[in-house]
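As structure tokens, one chain now follows by itself in the form predicted alone.
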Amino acid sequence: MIIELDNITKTYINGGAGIKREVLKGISLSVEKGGVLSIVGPSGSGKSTLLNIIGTLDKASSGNMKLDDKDISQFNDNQLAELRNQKIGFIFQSHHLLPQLNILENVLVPTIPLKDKKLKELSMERALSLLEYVGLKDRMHQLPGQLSGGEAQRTAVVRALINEPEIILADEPTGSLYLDSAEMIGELLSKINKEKNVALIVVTHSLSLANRIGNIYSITNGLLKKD
């Protein structure tokens, strides 16, 4: 299994009043190398938390987590860093794209931390190759502002695959596009999920997003549920 959840928690704590809030309630979960899954719920329910741990940007507040079969509970920040680098691709409902670079270099990005001259010519040829996959090679020197959101959000999934991540973290990714940005995106990201073996996740308010990726999950008050 490339992802492993057990029995996790989240608890918020309001410093002033002391009042705990539970988010997460003793979520298990796994999703094998290539896996597939969507999370719906209504606002609130905790699937970004929940998406946020797995990605380990967010720490749980009790249970236990592997990634690529490694136990992460004793890593430390530098060691989560460099994991995230290395094996977890991160789509969010906006791009984040930096404004002053063209696109090209947005996606080159994710490669600034390698040392290696070999593997920063190999992440220049990597991009080219996933650019042209999604149709944006011949877009690949104008700048974000120049493009159109699902233009850009394509921008973000080449990003998000240009350290060949073996898990695809989507938080929302067709929240801010029109119907047909929102359909191509998501026949991208199940196209990516099915040719490349790299396992998706995807955090969604979209039924139609949810049944085009599949395996759907709800989450609601905290619990998790296979649909």
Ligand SMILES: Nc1ncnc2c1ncn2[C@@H]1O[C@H](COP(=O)(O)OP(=O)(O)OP(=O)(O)O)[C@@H](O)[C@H]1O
Second form
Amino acid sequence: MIIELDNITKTYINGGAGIKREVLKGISLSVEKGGVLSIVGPSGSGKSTLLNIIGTLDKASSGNMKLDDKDISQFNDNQLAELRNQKIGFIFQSHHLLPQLNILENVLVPTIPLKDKKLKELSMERALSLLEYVGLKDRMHQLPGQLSGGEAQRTAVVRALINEPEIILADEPTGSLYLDSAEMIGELLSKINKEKNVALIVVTHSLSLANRIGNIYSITNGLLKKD
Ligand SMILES: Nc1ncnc2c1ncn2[C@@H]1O[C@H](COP(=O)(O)OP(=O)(O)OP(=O)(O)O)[C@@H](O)[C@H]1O
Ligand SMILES: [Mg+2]
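Write the structure block of the form predicted in complex with the ligand for the protein whose form predicted alone appears above.
To see the whole picture, the full complex is given below, headed by that same chain.
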């Protein structure tokens, strides 16, 4: 399994008052290599919290998690950062591109920490071929500010793919896009999952996106269930 969650919980303790909020109450989930699912649920139900835990950006309060069959509970911050950089691509609602770098430079940012020289040398080739894949090769010298929302998000998709991750985690990837661009991003993510055999988890409010991605789960009252 590429992702395995066993009874994951997350409780936030807020401020001085110490009020506890149990956001995730025991989530178990297995995703195989190249697997796909979408997660829906009301605002505040814990979708981003769950995605951030899977992406090792946040820590669970209890439970076990394995990524690529490795128990990551004993990993230190450096090991987690390396794992994230190599195995996981993130796509957020806002593209988070660096405004002063052009498109090509932006998609190469995740290759900066790569230690493997061979991989690093191949990055440029990969960047060009992925930019072509998403139809942006002729725009690669432009700055993010000169792109439409959909184009900027396609750039973010390329950046997420540049290190050949085994997992793509997308949190409301179409949340700030208009209908046509949203459809295009949904289609692109689906295509990447199928053609590149990358496991894909998409969190969304959009039922049309959830339907396109398929294998829909919802979070309610801190629990994940298959729709
Ligand atoms: N760092 C934090 N400290 C305290 N509470 C938090 C923290 N992060 C999230 N929460 C709370 O946890 C709950 C779940 O938040 P989360 O962001 O996971 O929801 P969501 O399902 O992604 O919502 P949305 O659809 O609005 O993005 C919310 O009630 C939120 O206020
Ligand atoms: Mg959220």
